[in-house]
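Single chain ahead, by itself, as structure tokens, in the form predicted alone.
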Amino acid sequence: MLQIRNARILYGRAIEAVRDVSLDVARGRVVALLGTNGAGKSTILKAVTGLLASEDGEVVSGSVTFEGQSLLGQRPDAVMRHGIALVPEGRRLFTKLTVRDNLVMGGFIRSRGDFSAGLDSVIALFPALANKLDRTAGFLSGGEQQMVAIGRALLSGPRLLMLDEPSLGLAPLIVEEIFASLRRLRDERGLTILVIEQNARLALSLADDGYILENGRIMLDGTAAELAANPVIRSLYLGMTDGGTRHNLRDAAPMRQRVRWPA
């Protein structure tokens, strides 16, 4: 469905953010893209959605295609019309507008009937929003705002939903609820999902497949089960020793400097 092949991405034609990255997101699968801050994860999503140009970024080599059609050089609104929706990091709601108005912004390309059905579907997924449609979005809790952000993306009728750090700043119980909703979207609606996360344990529990991005390069990939069992990933991302005990993730930085990634 989504294919990235040997992508190299520069900012300002000088700063290399991503080098020779290739990944696949197959229809109906959940793919997790994991990595530390600054690894290049968000840059990859911006390459897909056409947002790189607004930050003086550019895919200088390689390809980004969706269902066989190149996305390079396309505007964000054109990418959305292809069936790709992004839930950005930090939610980026229109905080002075109502919840309903935020959702309308997501469904502006759809007919009135499709929007109405889509809104019913969002409320079924997030019942907490049912009595808050006329509330100002900026007054909602962080978890409710994330629900609105996901709902806004869903109302565009995407075939591929991409999420950038959906657990960021949320309480653990809310995070579990959000990820349970994403699981329902995959299992019940067959939606294809690409999720960026620093919470590797949670992401791998949801995902079918995963990629590990370090310093702008893919270092490991495989099924979520394979990555969760990999001793390097268990140590650096899951906080587990070879013996199965936990270690402090603050120790991961010096460990990362010593690790030898598989060729």
Contents of the next structure:
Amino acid sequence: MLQIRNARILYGRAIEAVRDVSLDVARGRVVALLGTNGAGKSTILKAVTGLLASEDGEVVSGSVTFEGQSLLGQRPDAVMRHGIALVPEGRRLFTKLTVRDNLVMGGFIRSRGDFSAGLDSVIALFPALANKLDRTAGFLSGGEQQMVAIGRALLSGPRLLMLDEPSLGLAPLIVEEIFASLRRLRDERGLTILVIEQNARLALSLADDGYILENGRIMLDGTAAELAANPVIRSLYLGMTDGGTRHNLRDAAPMRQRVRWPA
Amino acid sequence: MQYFADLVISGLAIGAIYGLIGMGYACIYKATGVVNFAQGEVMMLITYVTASLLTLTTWPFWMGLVLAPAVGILVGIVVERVVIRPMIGRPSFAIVMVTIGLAVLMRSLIVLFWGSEPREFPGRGSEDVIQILGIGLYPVQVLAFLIFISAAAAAWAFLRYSRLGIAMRATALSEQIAMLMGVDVRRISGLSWAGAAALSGLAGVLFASAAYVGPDLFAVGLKAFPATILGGLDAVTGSAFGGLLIGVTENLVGGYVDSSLKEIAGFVVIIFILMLRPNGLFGDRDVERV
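Switch from the form predicted alone to the form predicted in complex with the partner chain and give that structure.
Full assembly next; the chain just shown is listed first.
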């Protein structure tokens, strides 16, 4: 569905944010893109949505295609009409508008009938929002704001939903709730999802496939189960120890070398 | 008391005109973050064009009130396309400077094309004074007030309830996120310029039909600026109300204190109000959750 091939992304024609990234999001799959701060995760999403241009970034080589059509050079409002929705990092609601108006904006490209049906299904997914529609969005709790952000993205009727750090700044219980709703979206509606996370355990528990991004390169990819079983991932991203051998950062360097060119 | 009521009522009439222009300032500022210093000149151009059209066609005066918003929409769209759109993405300050340049250019072009002699607005309304609650008013003053009320109500309802109006407010809050929702922000920019020009076109025709059509008409736009600062630069209906306040203040100061102070009264008022409320009376403060 979404295909990125050997993308290299520069900011200001000079600063390399992404060196060489290829990834596939197949229809109906949930794909997790993992990596530490500054690895280039958000930049990849911006390359897909077209927001890169407004931050003086550019995909200088490689390709980004959605269902065979290139997305490069398209404006964000054109890209989203292909059926791609983004839940941005930090939620980025229209804080001074009401919850309802935020959701109306989510359904901006749809007909009125589609919107009210969509609104009903968002309320079904997040019942907590039912009696908060006329509240100012900026005054909701963080978890509720995340629900509005996801609901807003869903109202455009996307076939691919992308989420940038949905767990950021939320209490663990709320995060569980948000991820449970993402699971429902996958199971009940067969929505294709690309999720960026720093919390690898959480993301791998949801995802079918995963990619590990380090310093602008994909270091490792595989099914979520394979990644969760990989000793390096377990040690560096999941904070687990295997049979008493603790990997520390000194061990990590050679192990990363090894995964860079998998056999 | 009669004198006071006279001053207030005629203040409301001129305030209605300031309010219309003030809504225009706020409309553009809200959608694009730019103060359009050519607002008065845009108004002047529309008034001249409308006056010439009425003279050519010998249509009655009221047709001017239909023509002015139509010409305004056209002028707004053209100016936005030619001057503003190429500047999108540049710092707001640069765009504001461009509007100042545009103002000077338009002033000169108008004098070049129509000459510097003031002229009468064609078919200006009847001069018969009508009595409302014992206060004599010209029909055009009543008309100005009625048009102002309906325009303010229409603008409020549009921004509050229509999908495009919500999109305009959303774009004002975050252009990037609005784009992610499928909003073509270039169209929002064009829409705000068209709306602002339509409003100021109405104001220009109303003012000119009570006074004259002359190359100093742009000054009315300048005097409407305190109205929008007072009401809140990002508050469209607030700016409308600010217009009334400035109009009445001006008239009271002119009537009771000194008529030479009339011109600056509005600016004195905003200095004091802004000390107390930096975002204007109705301006948005940032929503911040504690």
